[in-house]
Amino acid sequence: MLDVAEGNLRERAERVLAYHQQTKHRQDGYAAGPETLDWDAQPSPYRQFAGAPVTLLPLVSDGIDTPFAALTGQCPVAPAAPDIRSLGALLELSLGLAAIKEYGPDRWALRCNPSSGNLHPTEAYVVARGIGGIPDGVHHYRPAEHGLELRCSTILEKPGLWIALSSIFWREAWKYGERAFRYCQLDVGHALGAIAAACAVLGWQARVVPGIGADALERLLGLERERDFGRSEKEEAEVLIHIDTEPARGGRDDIPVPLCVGEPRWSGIANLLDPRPMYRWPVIESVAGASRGTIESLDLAGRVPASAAPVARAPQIILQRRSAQRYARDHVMPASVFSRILDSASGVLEQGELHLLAFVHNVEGLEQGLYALPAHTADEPRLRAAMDGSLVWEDVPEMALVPAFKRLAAGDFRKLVRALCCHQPIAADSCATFCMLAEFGDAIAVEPWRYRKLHWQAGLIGQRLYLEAEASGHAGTGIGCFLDDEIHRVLGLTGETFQAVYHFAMGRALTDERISSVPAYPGRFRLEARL
């Protein structure tokens, strides 16, 4: 007879991939989605808990002179001290505003890191004890103001700093529909990026806490509390990340969990993003229970690049960060650019269950052409088998510093490329578009909650594959509408072992003039003392 357990996963299992497969879109239909949108009625791209104690946080990003070799272990930096001035560097640098834009009478705000649509589902939260100028408890993240609200006082185990990451669905739905969940699961990533970027301009090391399951981070972060949300939306606990502040001290297997040892003291209710919404999509709700489980380790550092670092300094690089809405369709991207981008792309690849396809359009010596970056050159075998036979799998001489990057396929594939994002311009007028491949084979059948995992993979990667990209002068855009189908047919790809989960193109972005820039967080004081 089955097992309960065994049924249940299996049952979960197949839940998860049959949102994956509804939410695909088509040639005939793309996945269900609103009808209309009303931009005034957005929900508020702001989470906030009326009442909770708010401490402001200091701008010091000025102040700090960390190159961007950092940022992929080039270039060791000694530990900033933990206190409330380091904290706010961390917070700044990948959670925080990174510019307001201004168009006509419409304004609206950039964050370091990026979000599908600029809608922001993710919220983060911090535990700490020990740092200096912060309460000991659990705090909420407000990027609007830069500061931090208790939402819990309390006395935890050991001293440390942590950061927690939840998703609000509905502020992703409201405009994707039921395809909305992937995106949630792809802006978890780029934030698991941007928080790791972070940490290394300070020394510092973020680690993914394995071991915890999703009811324990609820219950840690107060998001089960009923009495304290009520009609606002809920919000559905991801991961939680340790942030050694002190990495030369700690072991690669010692990663602590915050325990809380003191009578909790909560205040706070979450305010309403969104008092009338006009769709409501369960497969969402269904697929988020179904993939819910215990989180596994996750690499965020990757290995380090064997070729020279652009010369930039690394705050910059992140403040500066932008996707680009429009490509310079005849730039050329140097092969030197391109190589080290590929170079520290596979190092992020090497710790996960993807590949990388590289359409490419412009980039100096490289035929125009289908390339293939496997995450391992062992598997190459296997991708080979599972796709078209005829393509050709040939050495790159040009690319000598990646030896696993192959042409599986030369021509211009401009047209096609575009008509499989969607029918995007920036697709077919980048130097180079990268479509990412996810294993998920057995992987999702063993443990559903690896479609989140696989999905907070390809996010790192396109964090990587951003501030390569700025940190060269060009710009990326990540693409998470495709046709899903589509690629796996023109790649030969059947069954669900090998399946497309995210795009990205980069080239020499196009400005809009129409649209101006200021710095933001006006009006608040920037310290540019040296932390």
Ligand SMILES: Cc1cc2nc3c(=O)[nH]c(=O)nc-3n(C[C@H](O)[C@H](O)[C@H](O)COP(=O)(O)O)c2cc1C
The other form holds:
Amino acid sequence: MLDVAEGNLRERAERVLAYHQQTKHRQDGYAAGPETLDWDAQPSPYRQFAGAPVTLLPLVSDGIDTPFAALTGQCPVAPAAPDIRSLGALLELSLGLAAIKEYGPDRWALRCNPSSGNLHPTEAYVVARGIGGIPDGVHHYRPAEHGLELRCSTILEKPGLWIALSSIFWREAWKYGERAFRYCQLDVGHALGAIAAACAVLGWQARVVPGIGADALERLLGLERERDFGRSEKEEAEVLIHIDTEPARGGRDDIPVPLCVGEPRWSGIANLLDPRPMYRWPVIESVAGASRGTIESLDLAGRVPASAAPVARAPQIILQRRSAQRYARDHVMPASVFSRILDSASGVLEQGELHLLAFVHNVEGLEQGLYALPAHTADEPRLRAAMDGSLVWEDVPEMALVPAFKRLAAGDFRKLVRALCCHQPIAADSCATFCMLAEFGDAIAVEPWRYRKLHWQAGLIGQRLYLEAEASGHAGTGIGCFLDDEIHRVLGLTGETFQAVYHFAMGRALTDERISSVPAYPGRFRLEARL
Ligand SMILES: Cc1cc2nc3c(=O)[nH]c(=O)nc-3n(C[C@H](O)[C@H](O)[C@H](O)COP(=O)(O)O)c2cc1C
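Now show me the form predicted together with the ligand; what you just gave was the form predicted alone.
Now the full complex is given, and it begins with the chain already shown.
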């Protein structure tokens, strides 16, 4: 007989897997979503806590010369002193606004972290003690103003700095319906990658705090406080990250957890983002409940690549990163660029349970076709056994730097990939379009929370691909819209062991000249002094 805990676990795992099945886009119909959208009634992209005291953060990225190589651990960076300026830089370069776009009467902000549909369901909190210029306690980050609102004034047991992320599912579900939970989790992964990159710029290290449960994180951030949220959309606690501002000190395997020891004084009332929600998608609450759990360790840095990093200023690349909306179909990506991108991405891949497939359309010296990059060489036999038996799995001498990269089939797959990615031309006009294949295997049955983790890892890989593409004069686009089982069918995958969770196109961007761009935070003073 099953004991209760095991029964719960099995039921939760089944619920997660059923959600994944239910939210697949299929050839004969997309996952359930709204039938109409009233763009004027879009939920506010900004959470605010009215009445909470605000600390404006300085804009200091102009004065930071860290090279791009630092983002992949390829050049040492002296750690910045932790204070309001360096914390300002960390947030500006990870979750802050990067540009304001204008087209006719429309105006919208873009951020350093990408987000499906630019809807930005991810919120960030800063937990701090002893950071010069920042009151001790728990703050909510306001990207619109680049400021922190003090949600809870309290005393923490020890000095330190943490960032926590939460999701507001409705912001995403408003447009994407039931599939939105997946996008929120991919967005968390991108945000984790963005925070890790910004930390590297400052000579710091971001590390996920393992062992903390969703309830504990919710209480730390005050997300369970009914009186502060009222009718306003709830936030789901996702992950806590410790920011190590002296990573070279070494011998610090234990990752500190913030412990409130003072009397907490809460302030601020959450704003209502959507006064008239037109739809309800209860399956999102259901999968969220089923996949809530205790956070496991998750590597955010990845292996240091062996190839030379592109020469560029890291803050500039982070701020100018954009999702391409169109690609120059005839552009040929140099082999050295593609090799570097594979090398860098595999450094992230190696830390997780995801594999990359690449539909190569236009890369110098590489035959058009389908390729695979398993996370580890040892994974190849498993992947190979699961996929179509006629795939050839040949070595690719042109990409000798990444020996795990194999050619599976030659051919022009542009038309096919475009159809697989919801008929989006970006998937066909790119130089290469990647498919991220997650190993569900027993992972979710053992711990349903890992459904989130697999999406976070996909977002982390996506963030690395975005930055590498940008630094080499190319661009990327995350692709959340794809026909799940059609991809599995093309690859010969049956069963649920391997599931496509994300796609990514990469090539030379064509810019839409009708859209103009102005710098973020107009009118705000930018400090140019060095940190
Ligand atoms: C998880 C995720 C899924 C996305 N899916 C698509 C997609 O299917 N098609 C597309 O054109 N862009 C897609 N994007 C790109 C977003 O539309 C883009 O990030 C957003 O508009 C913000 O623009 P920016 O990346 O230039 O900051 C996706 C981005 C993310 C993070």
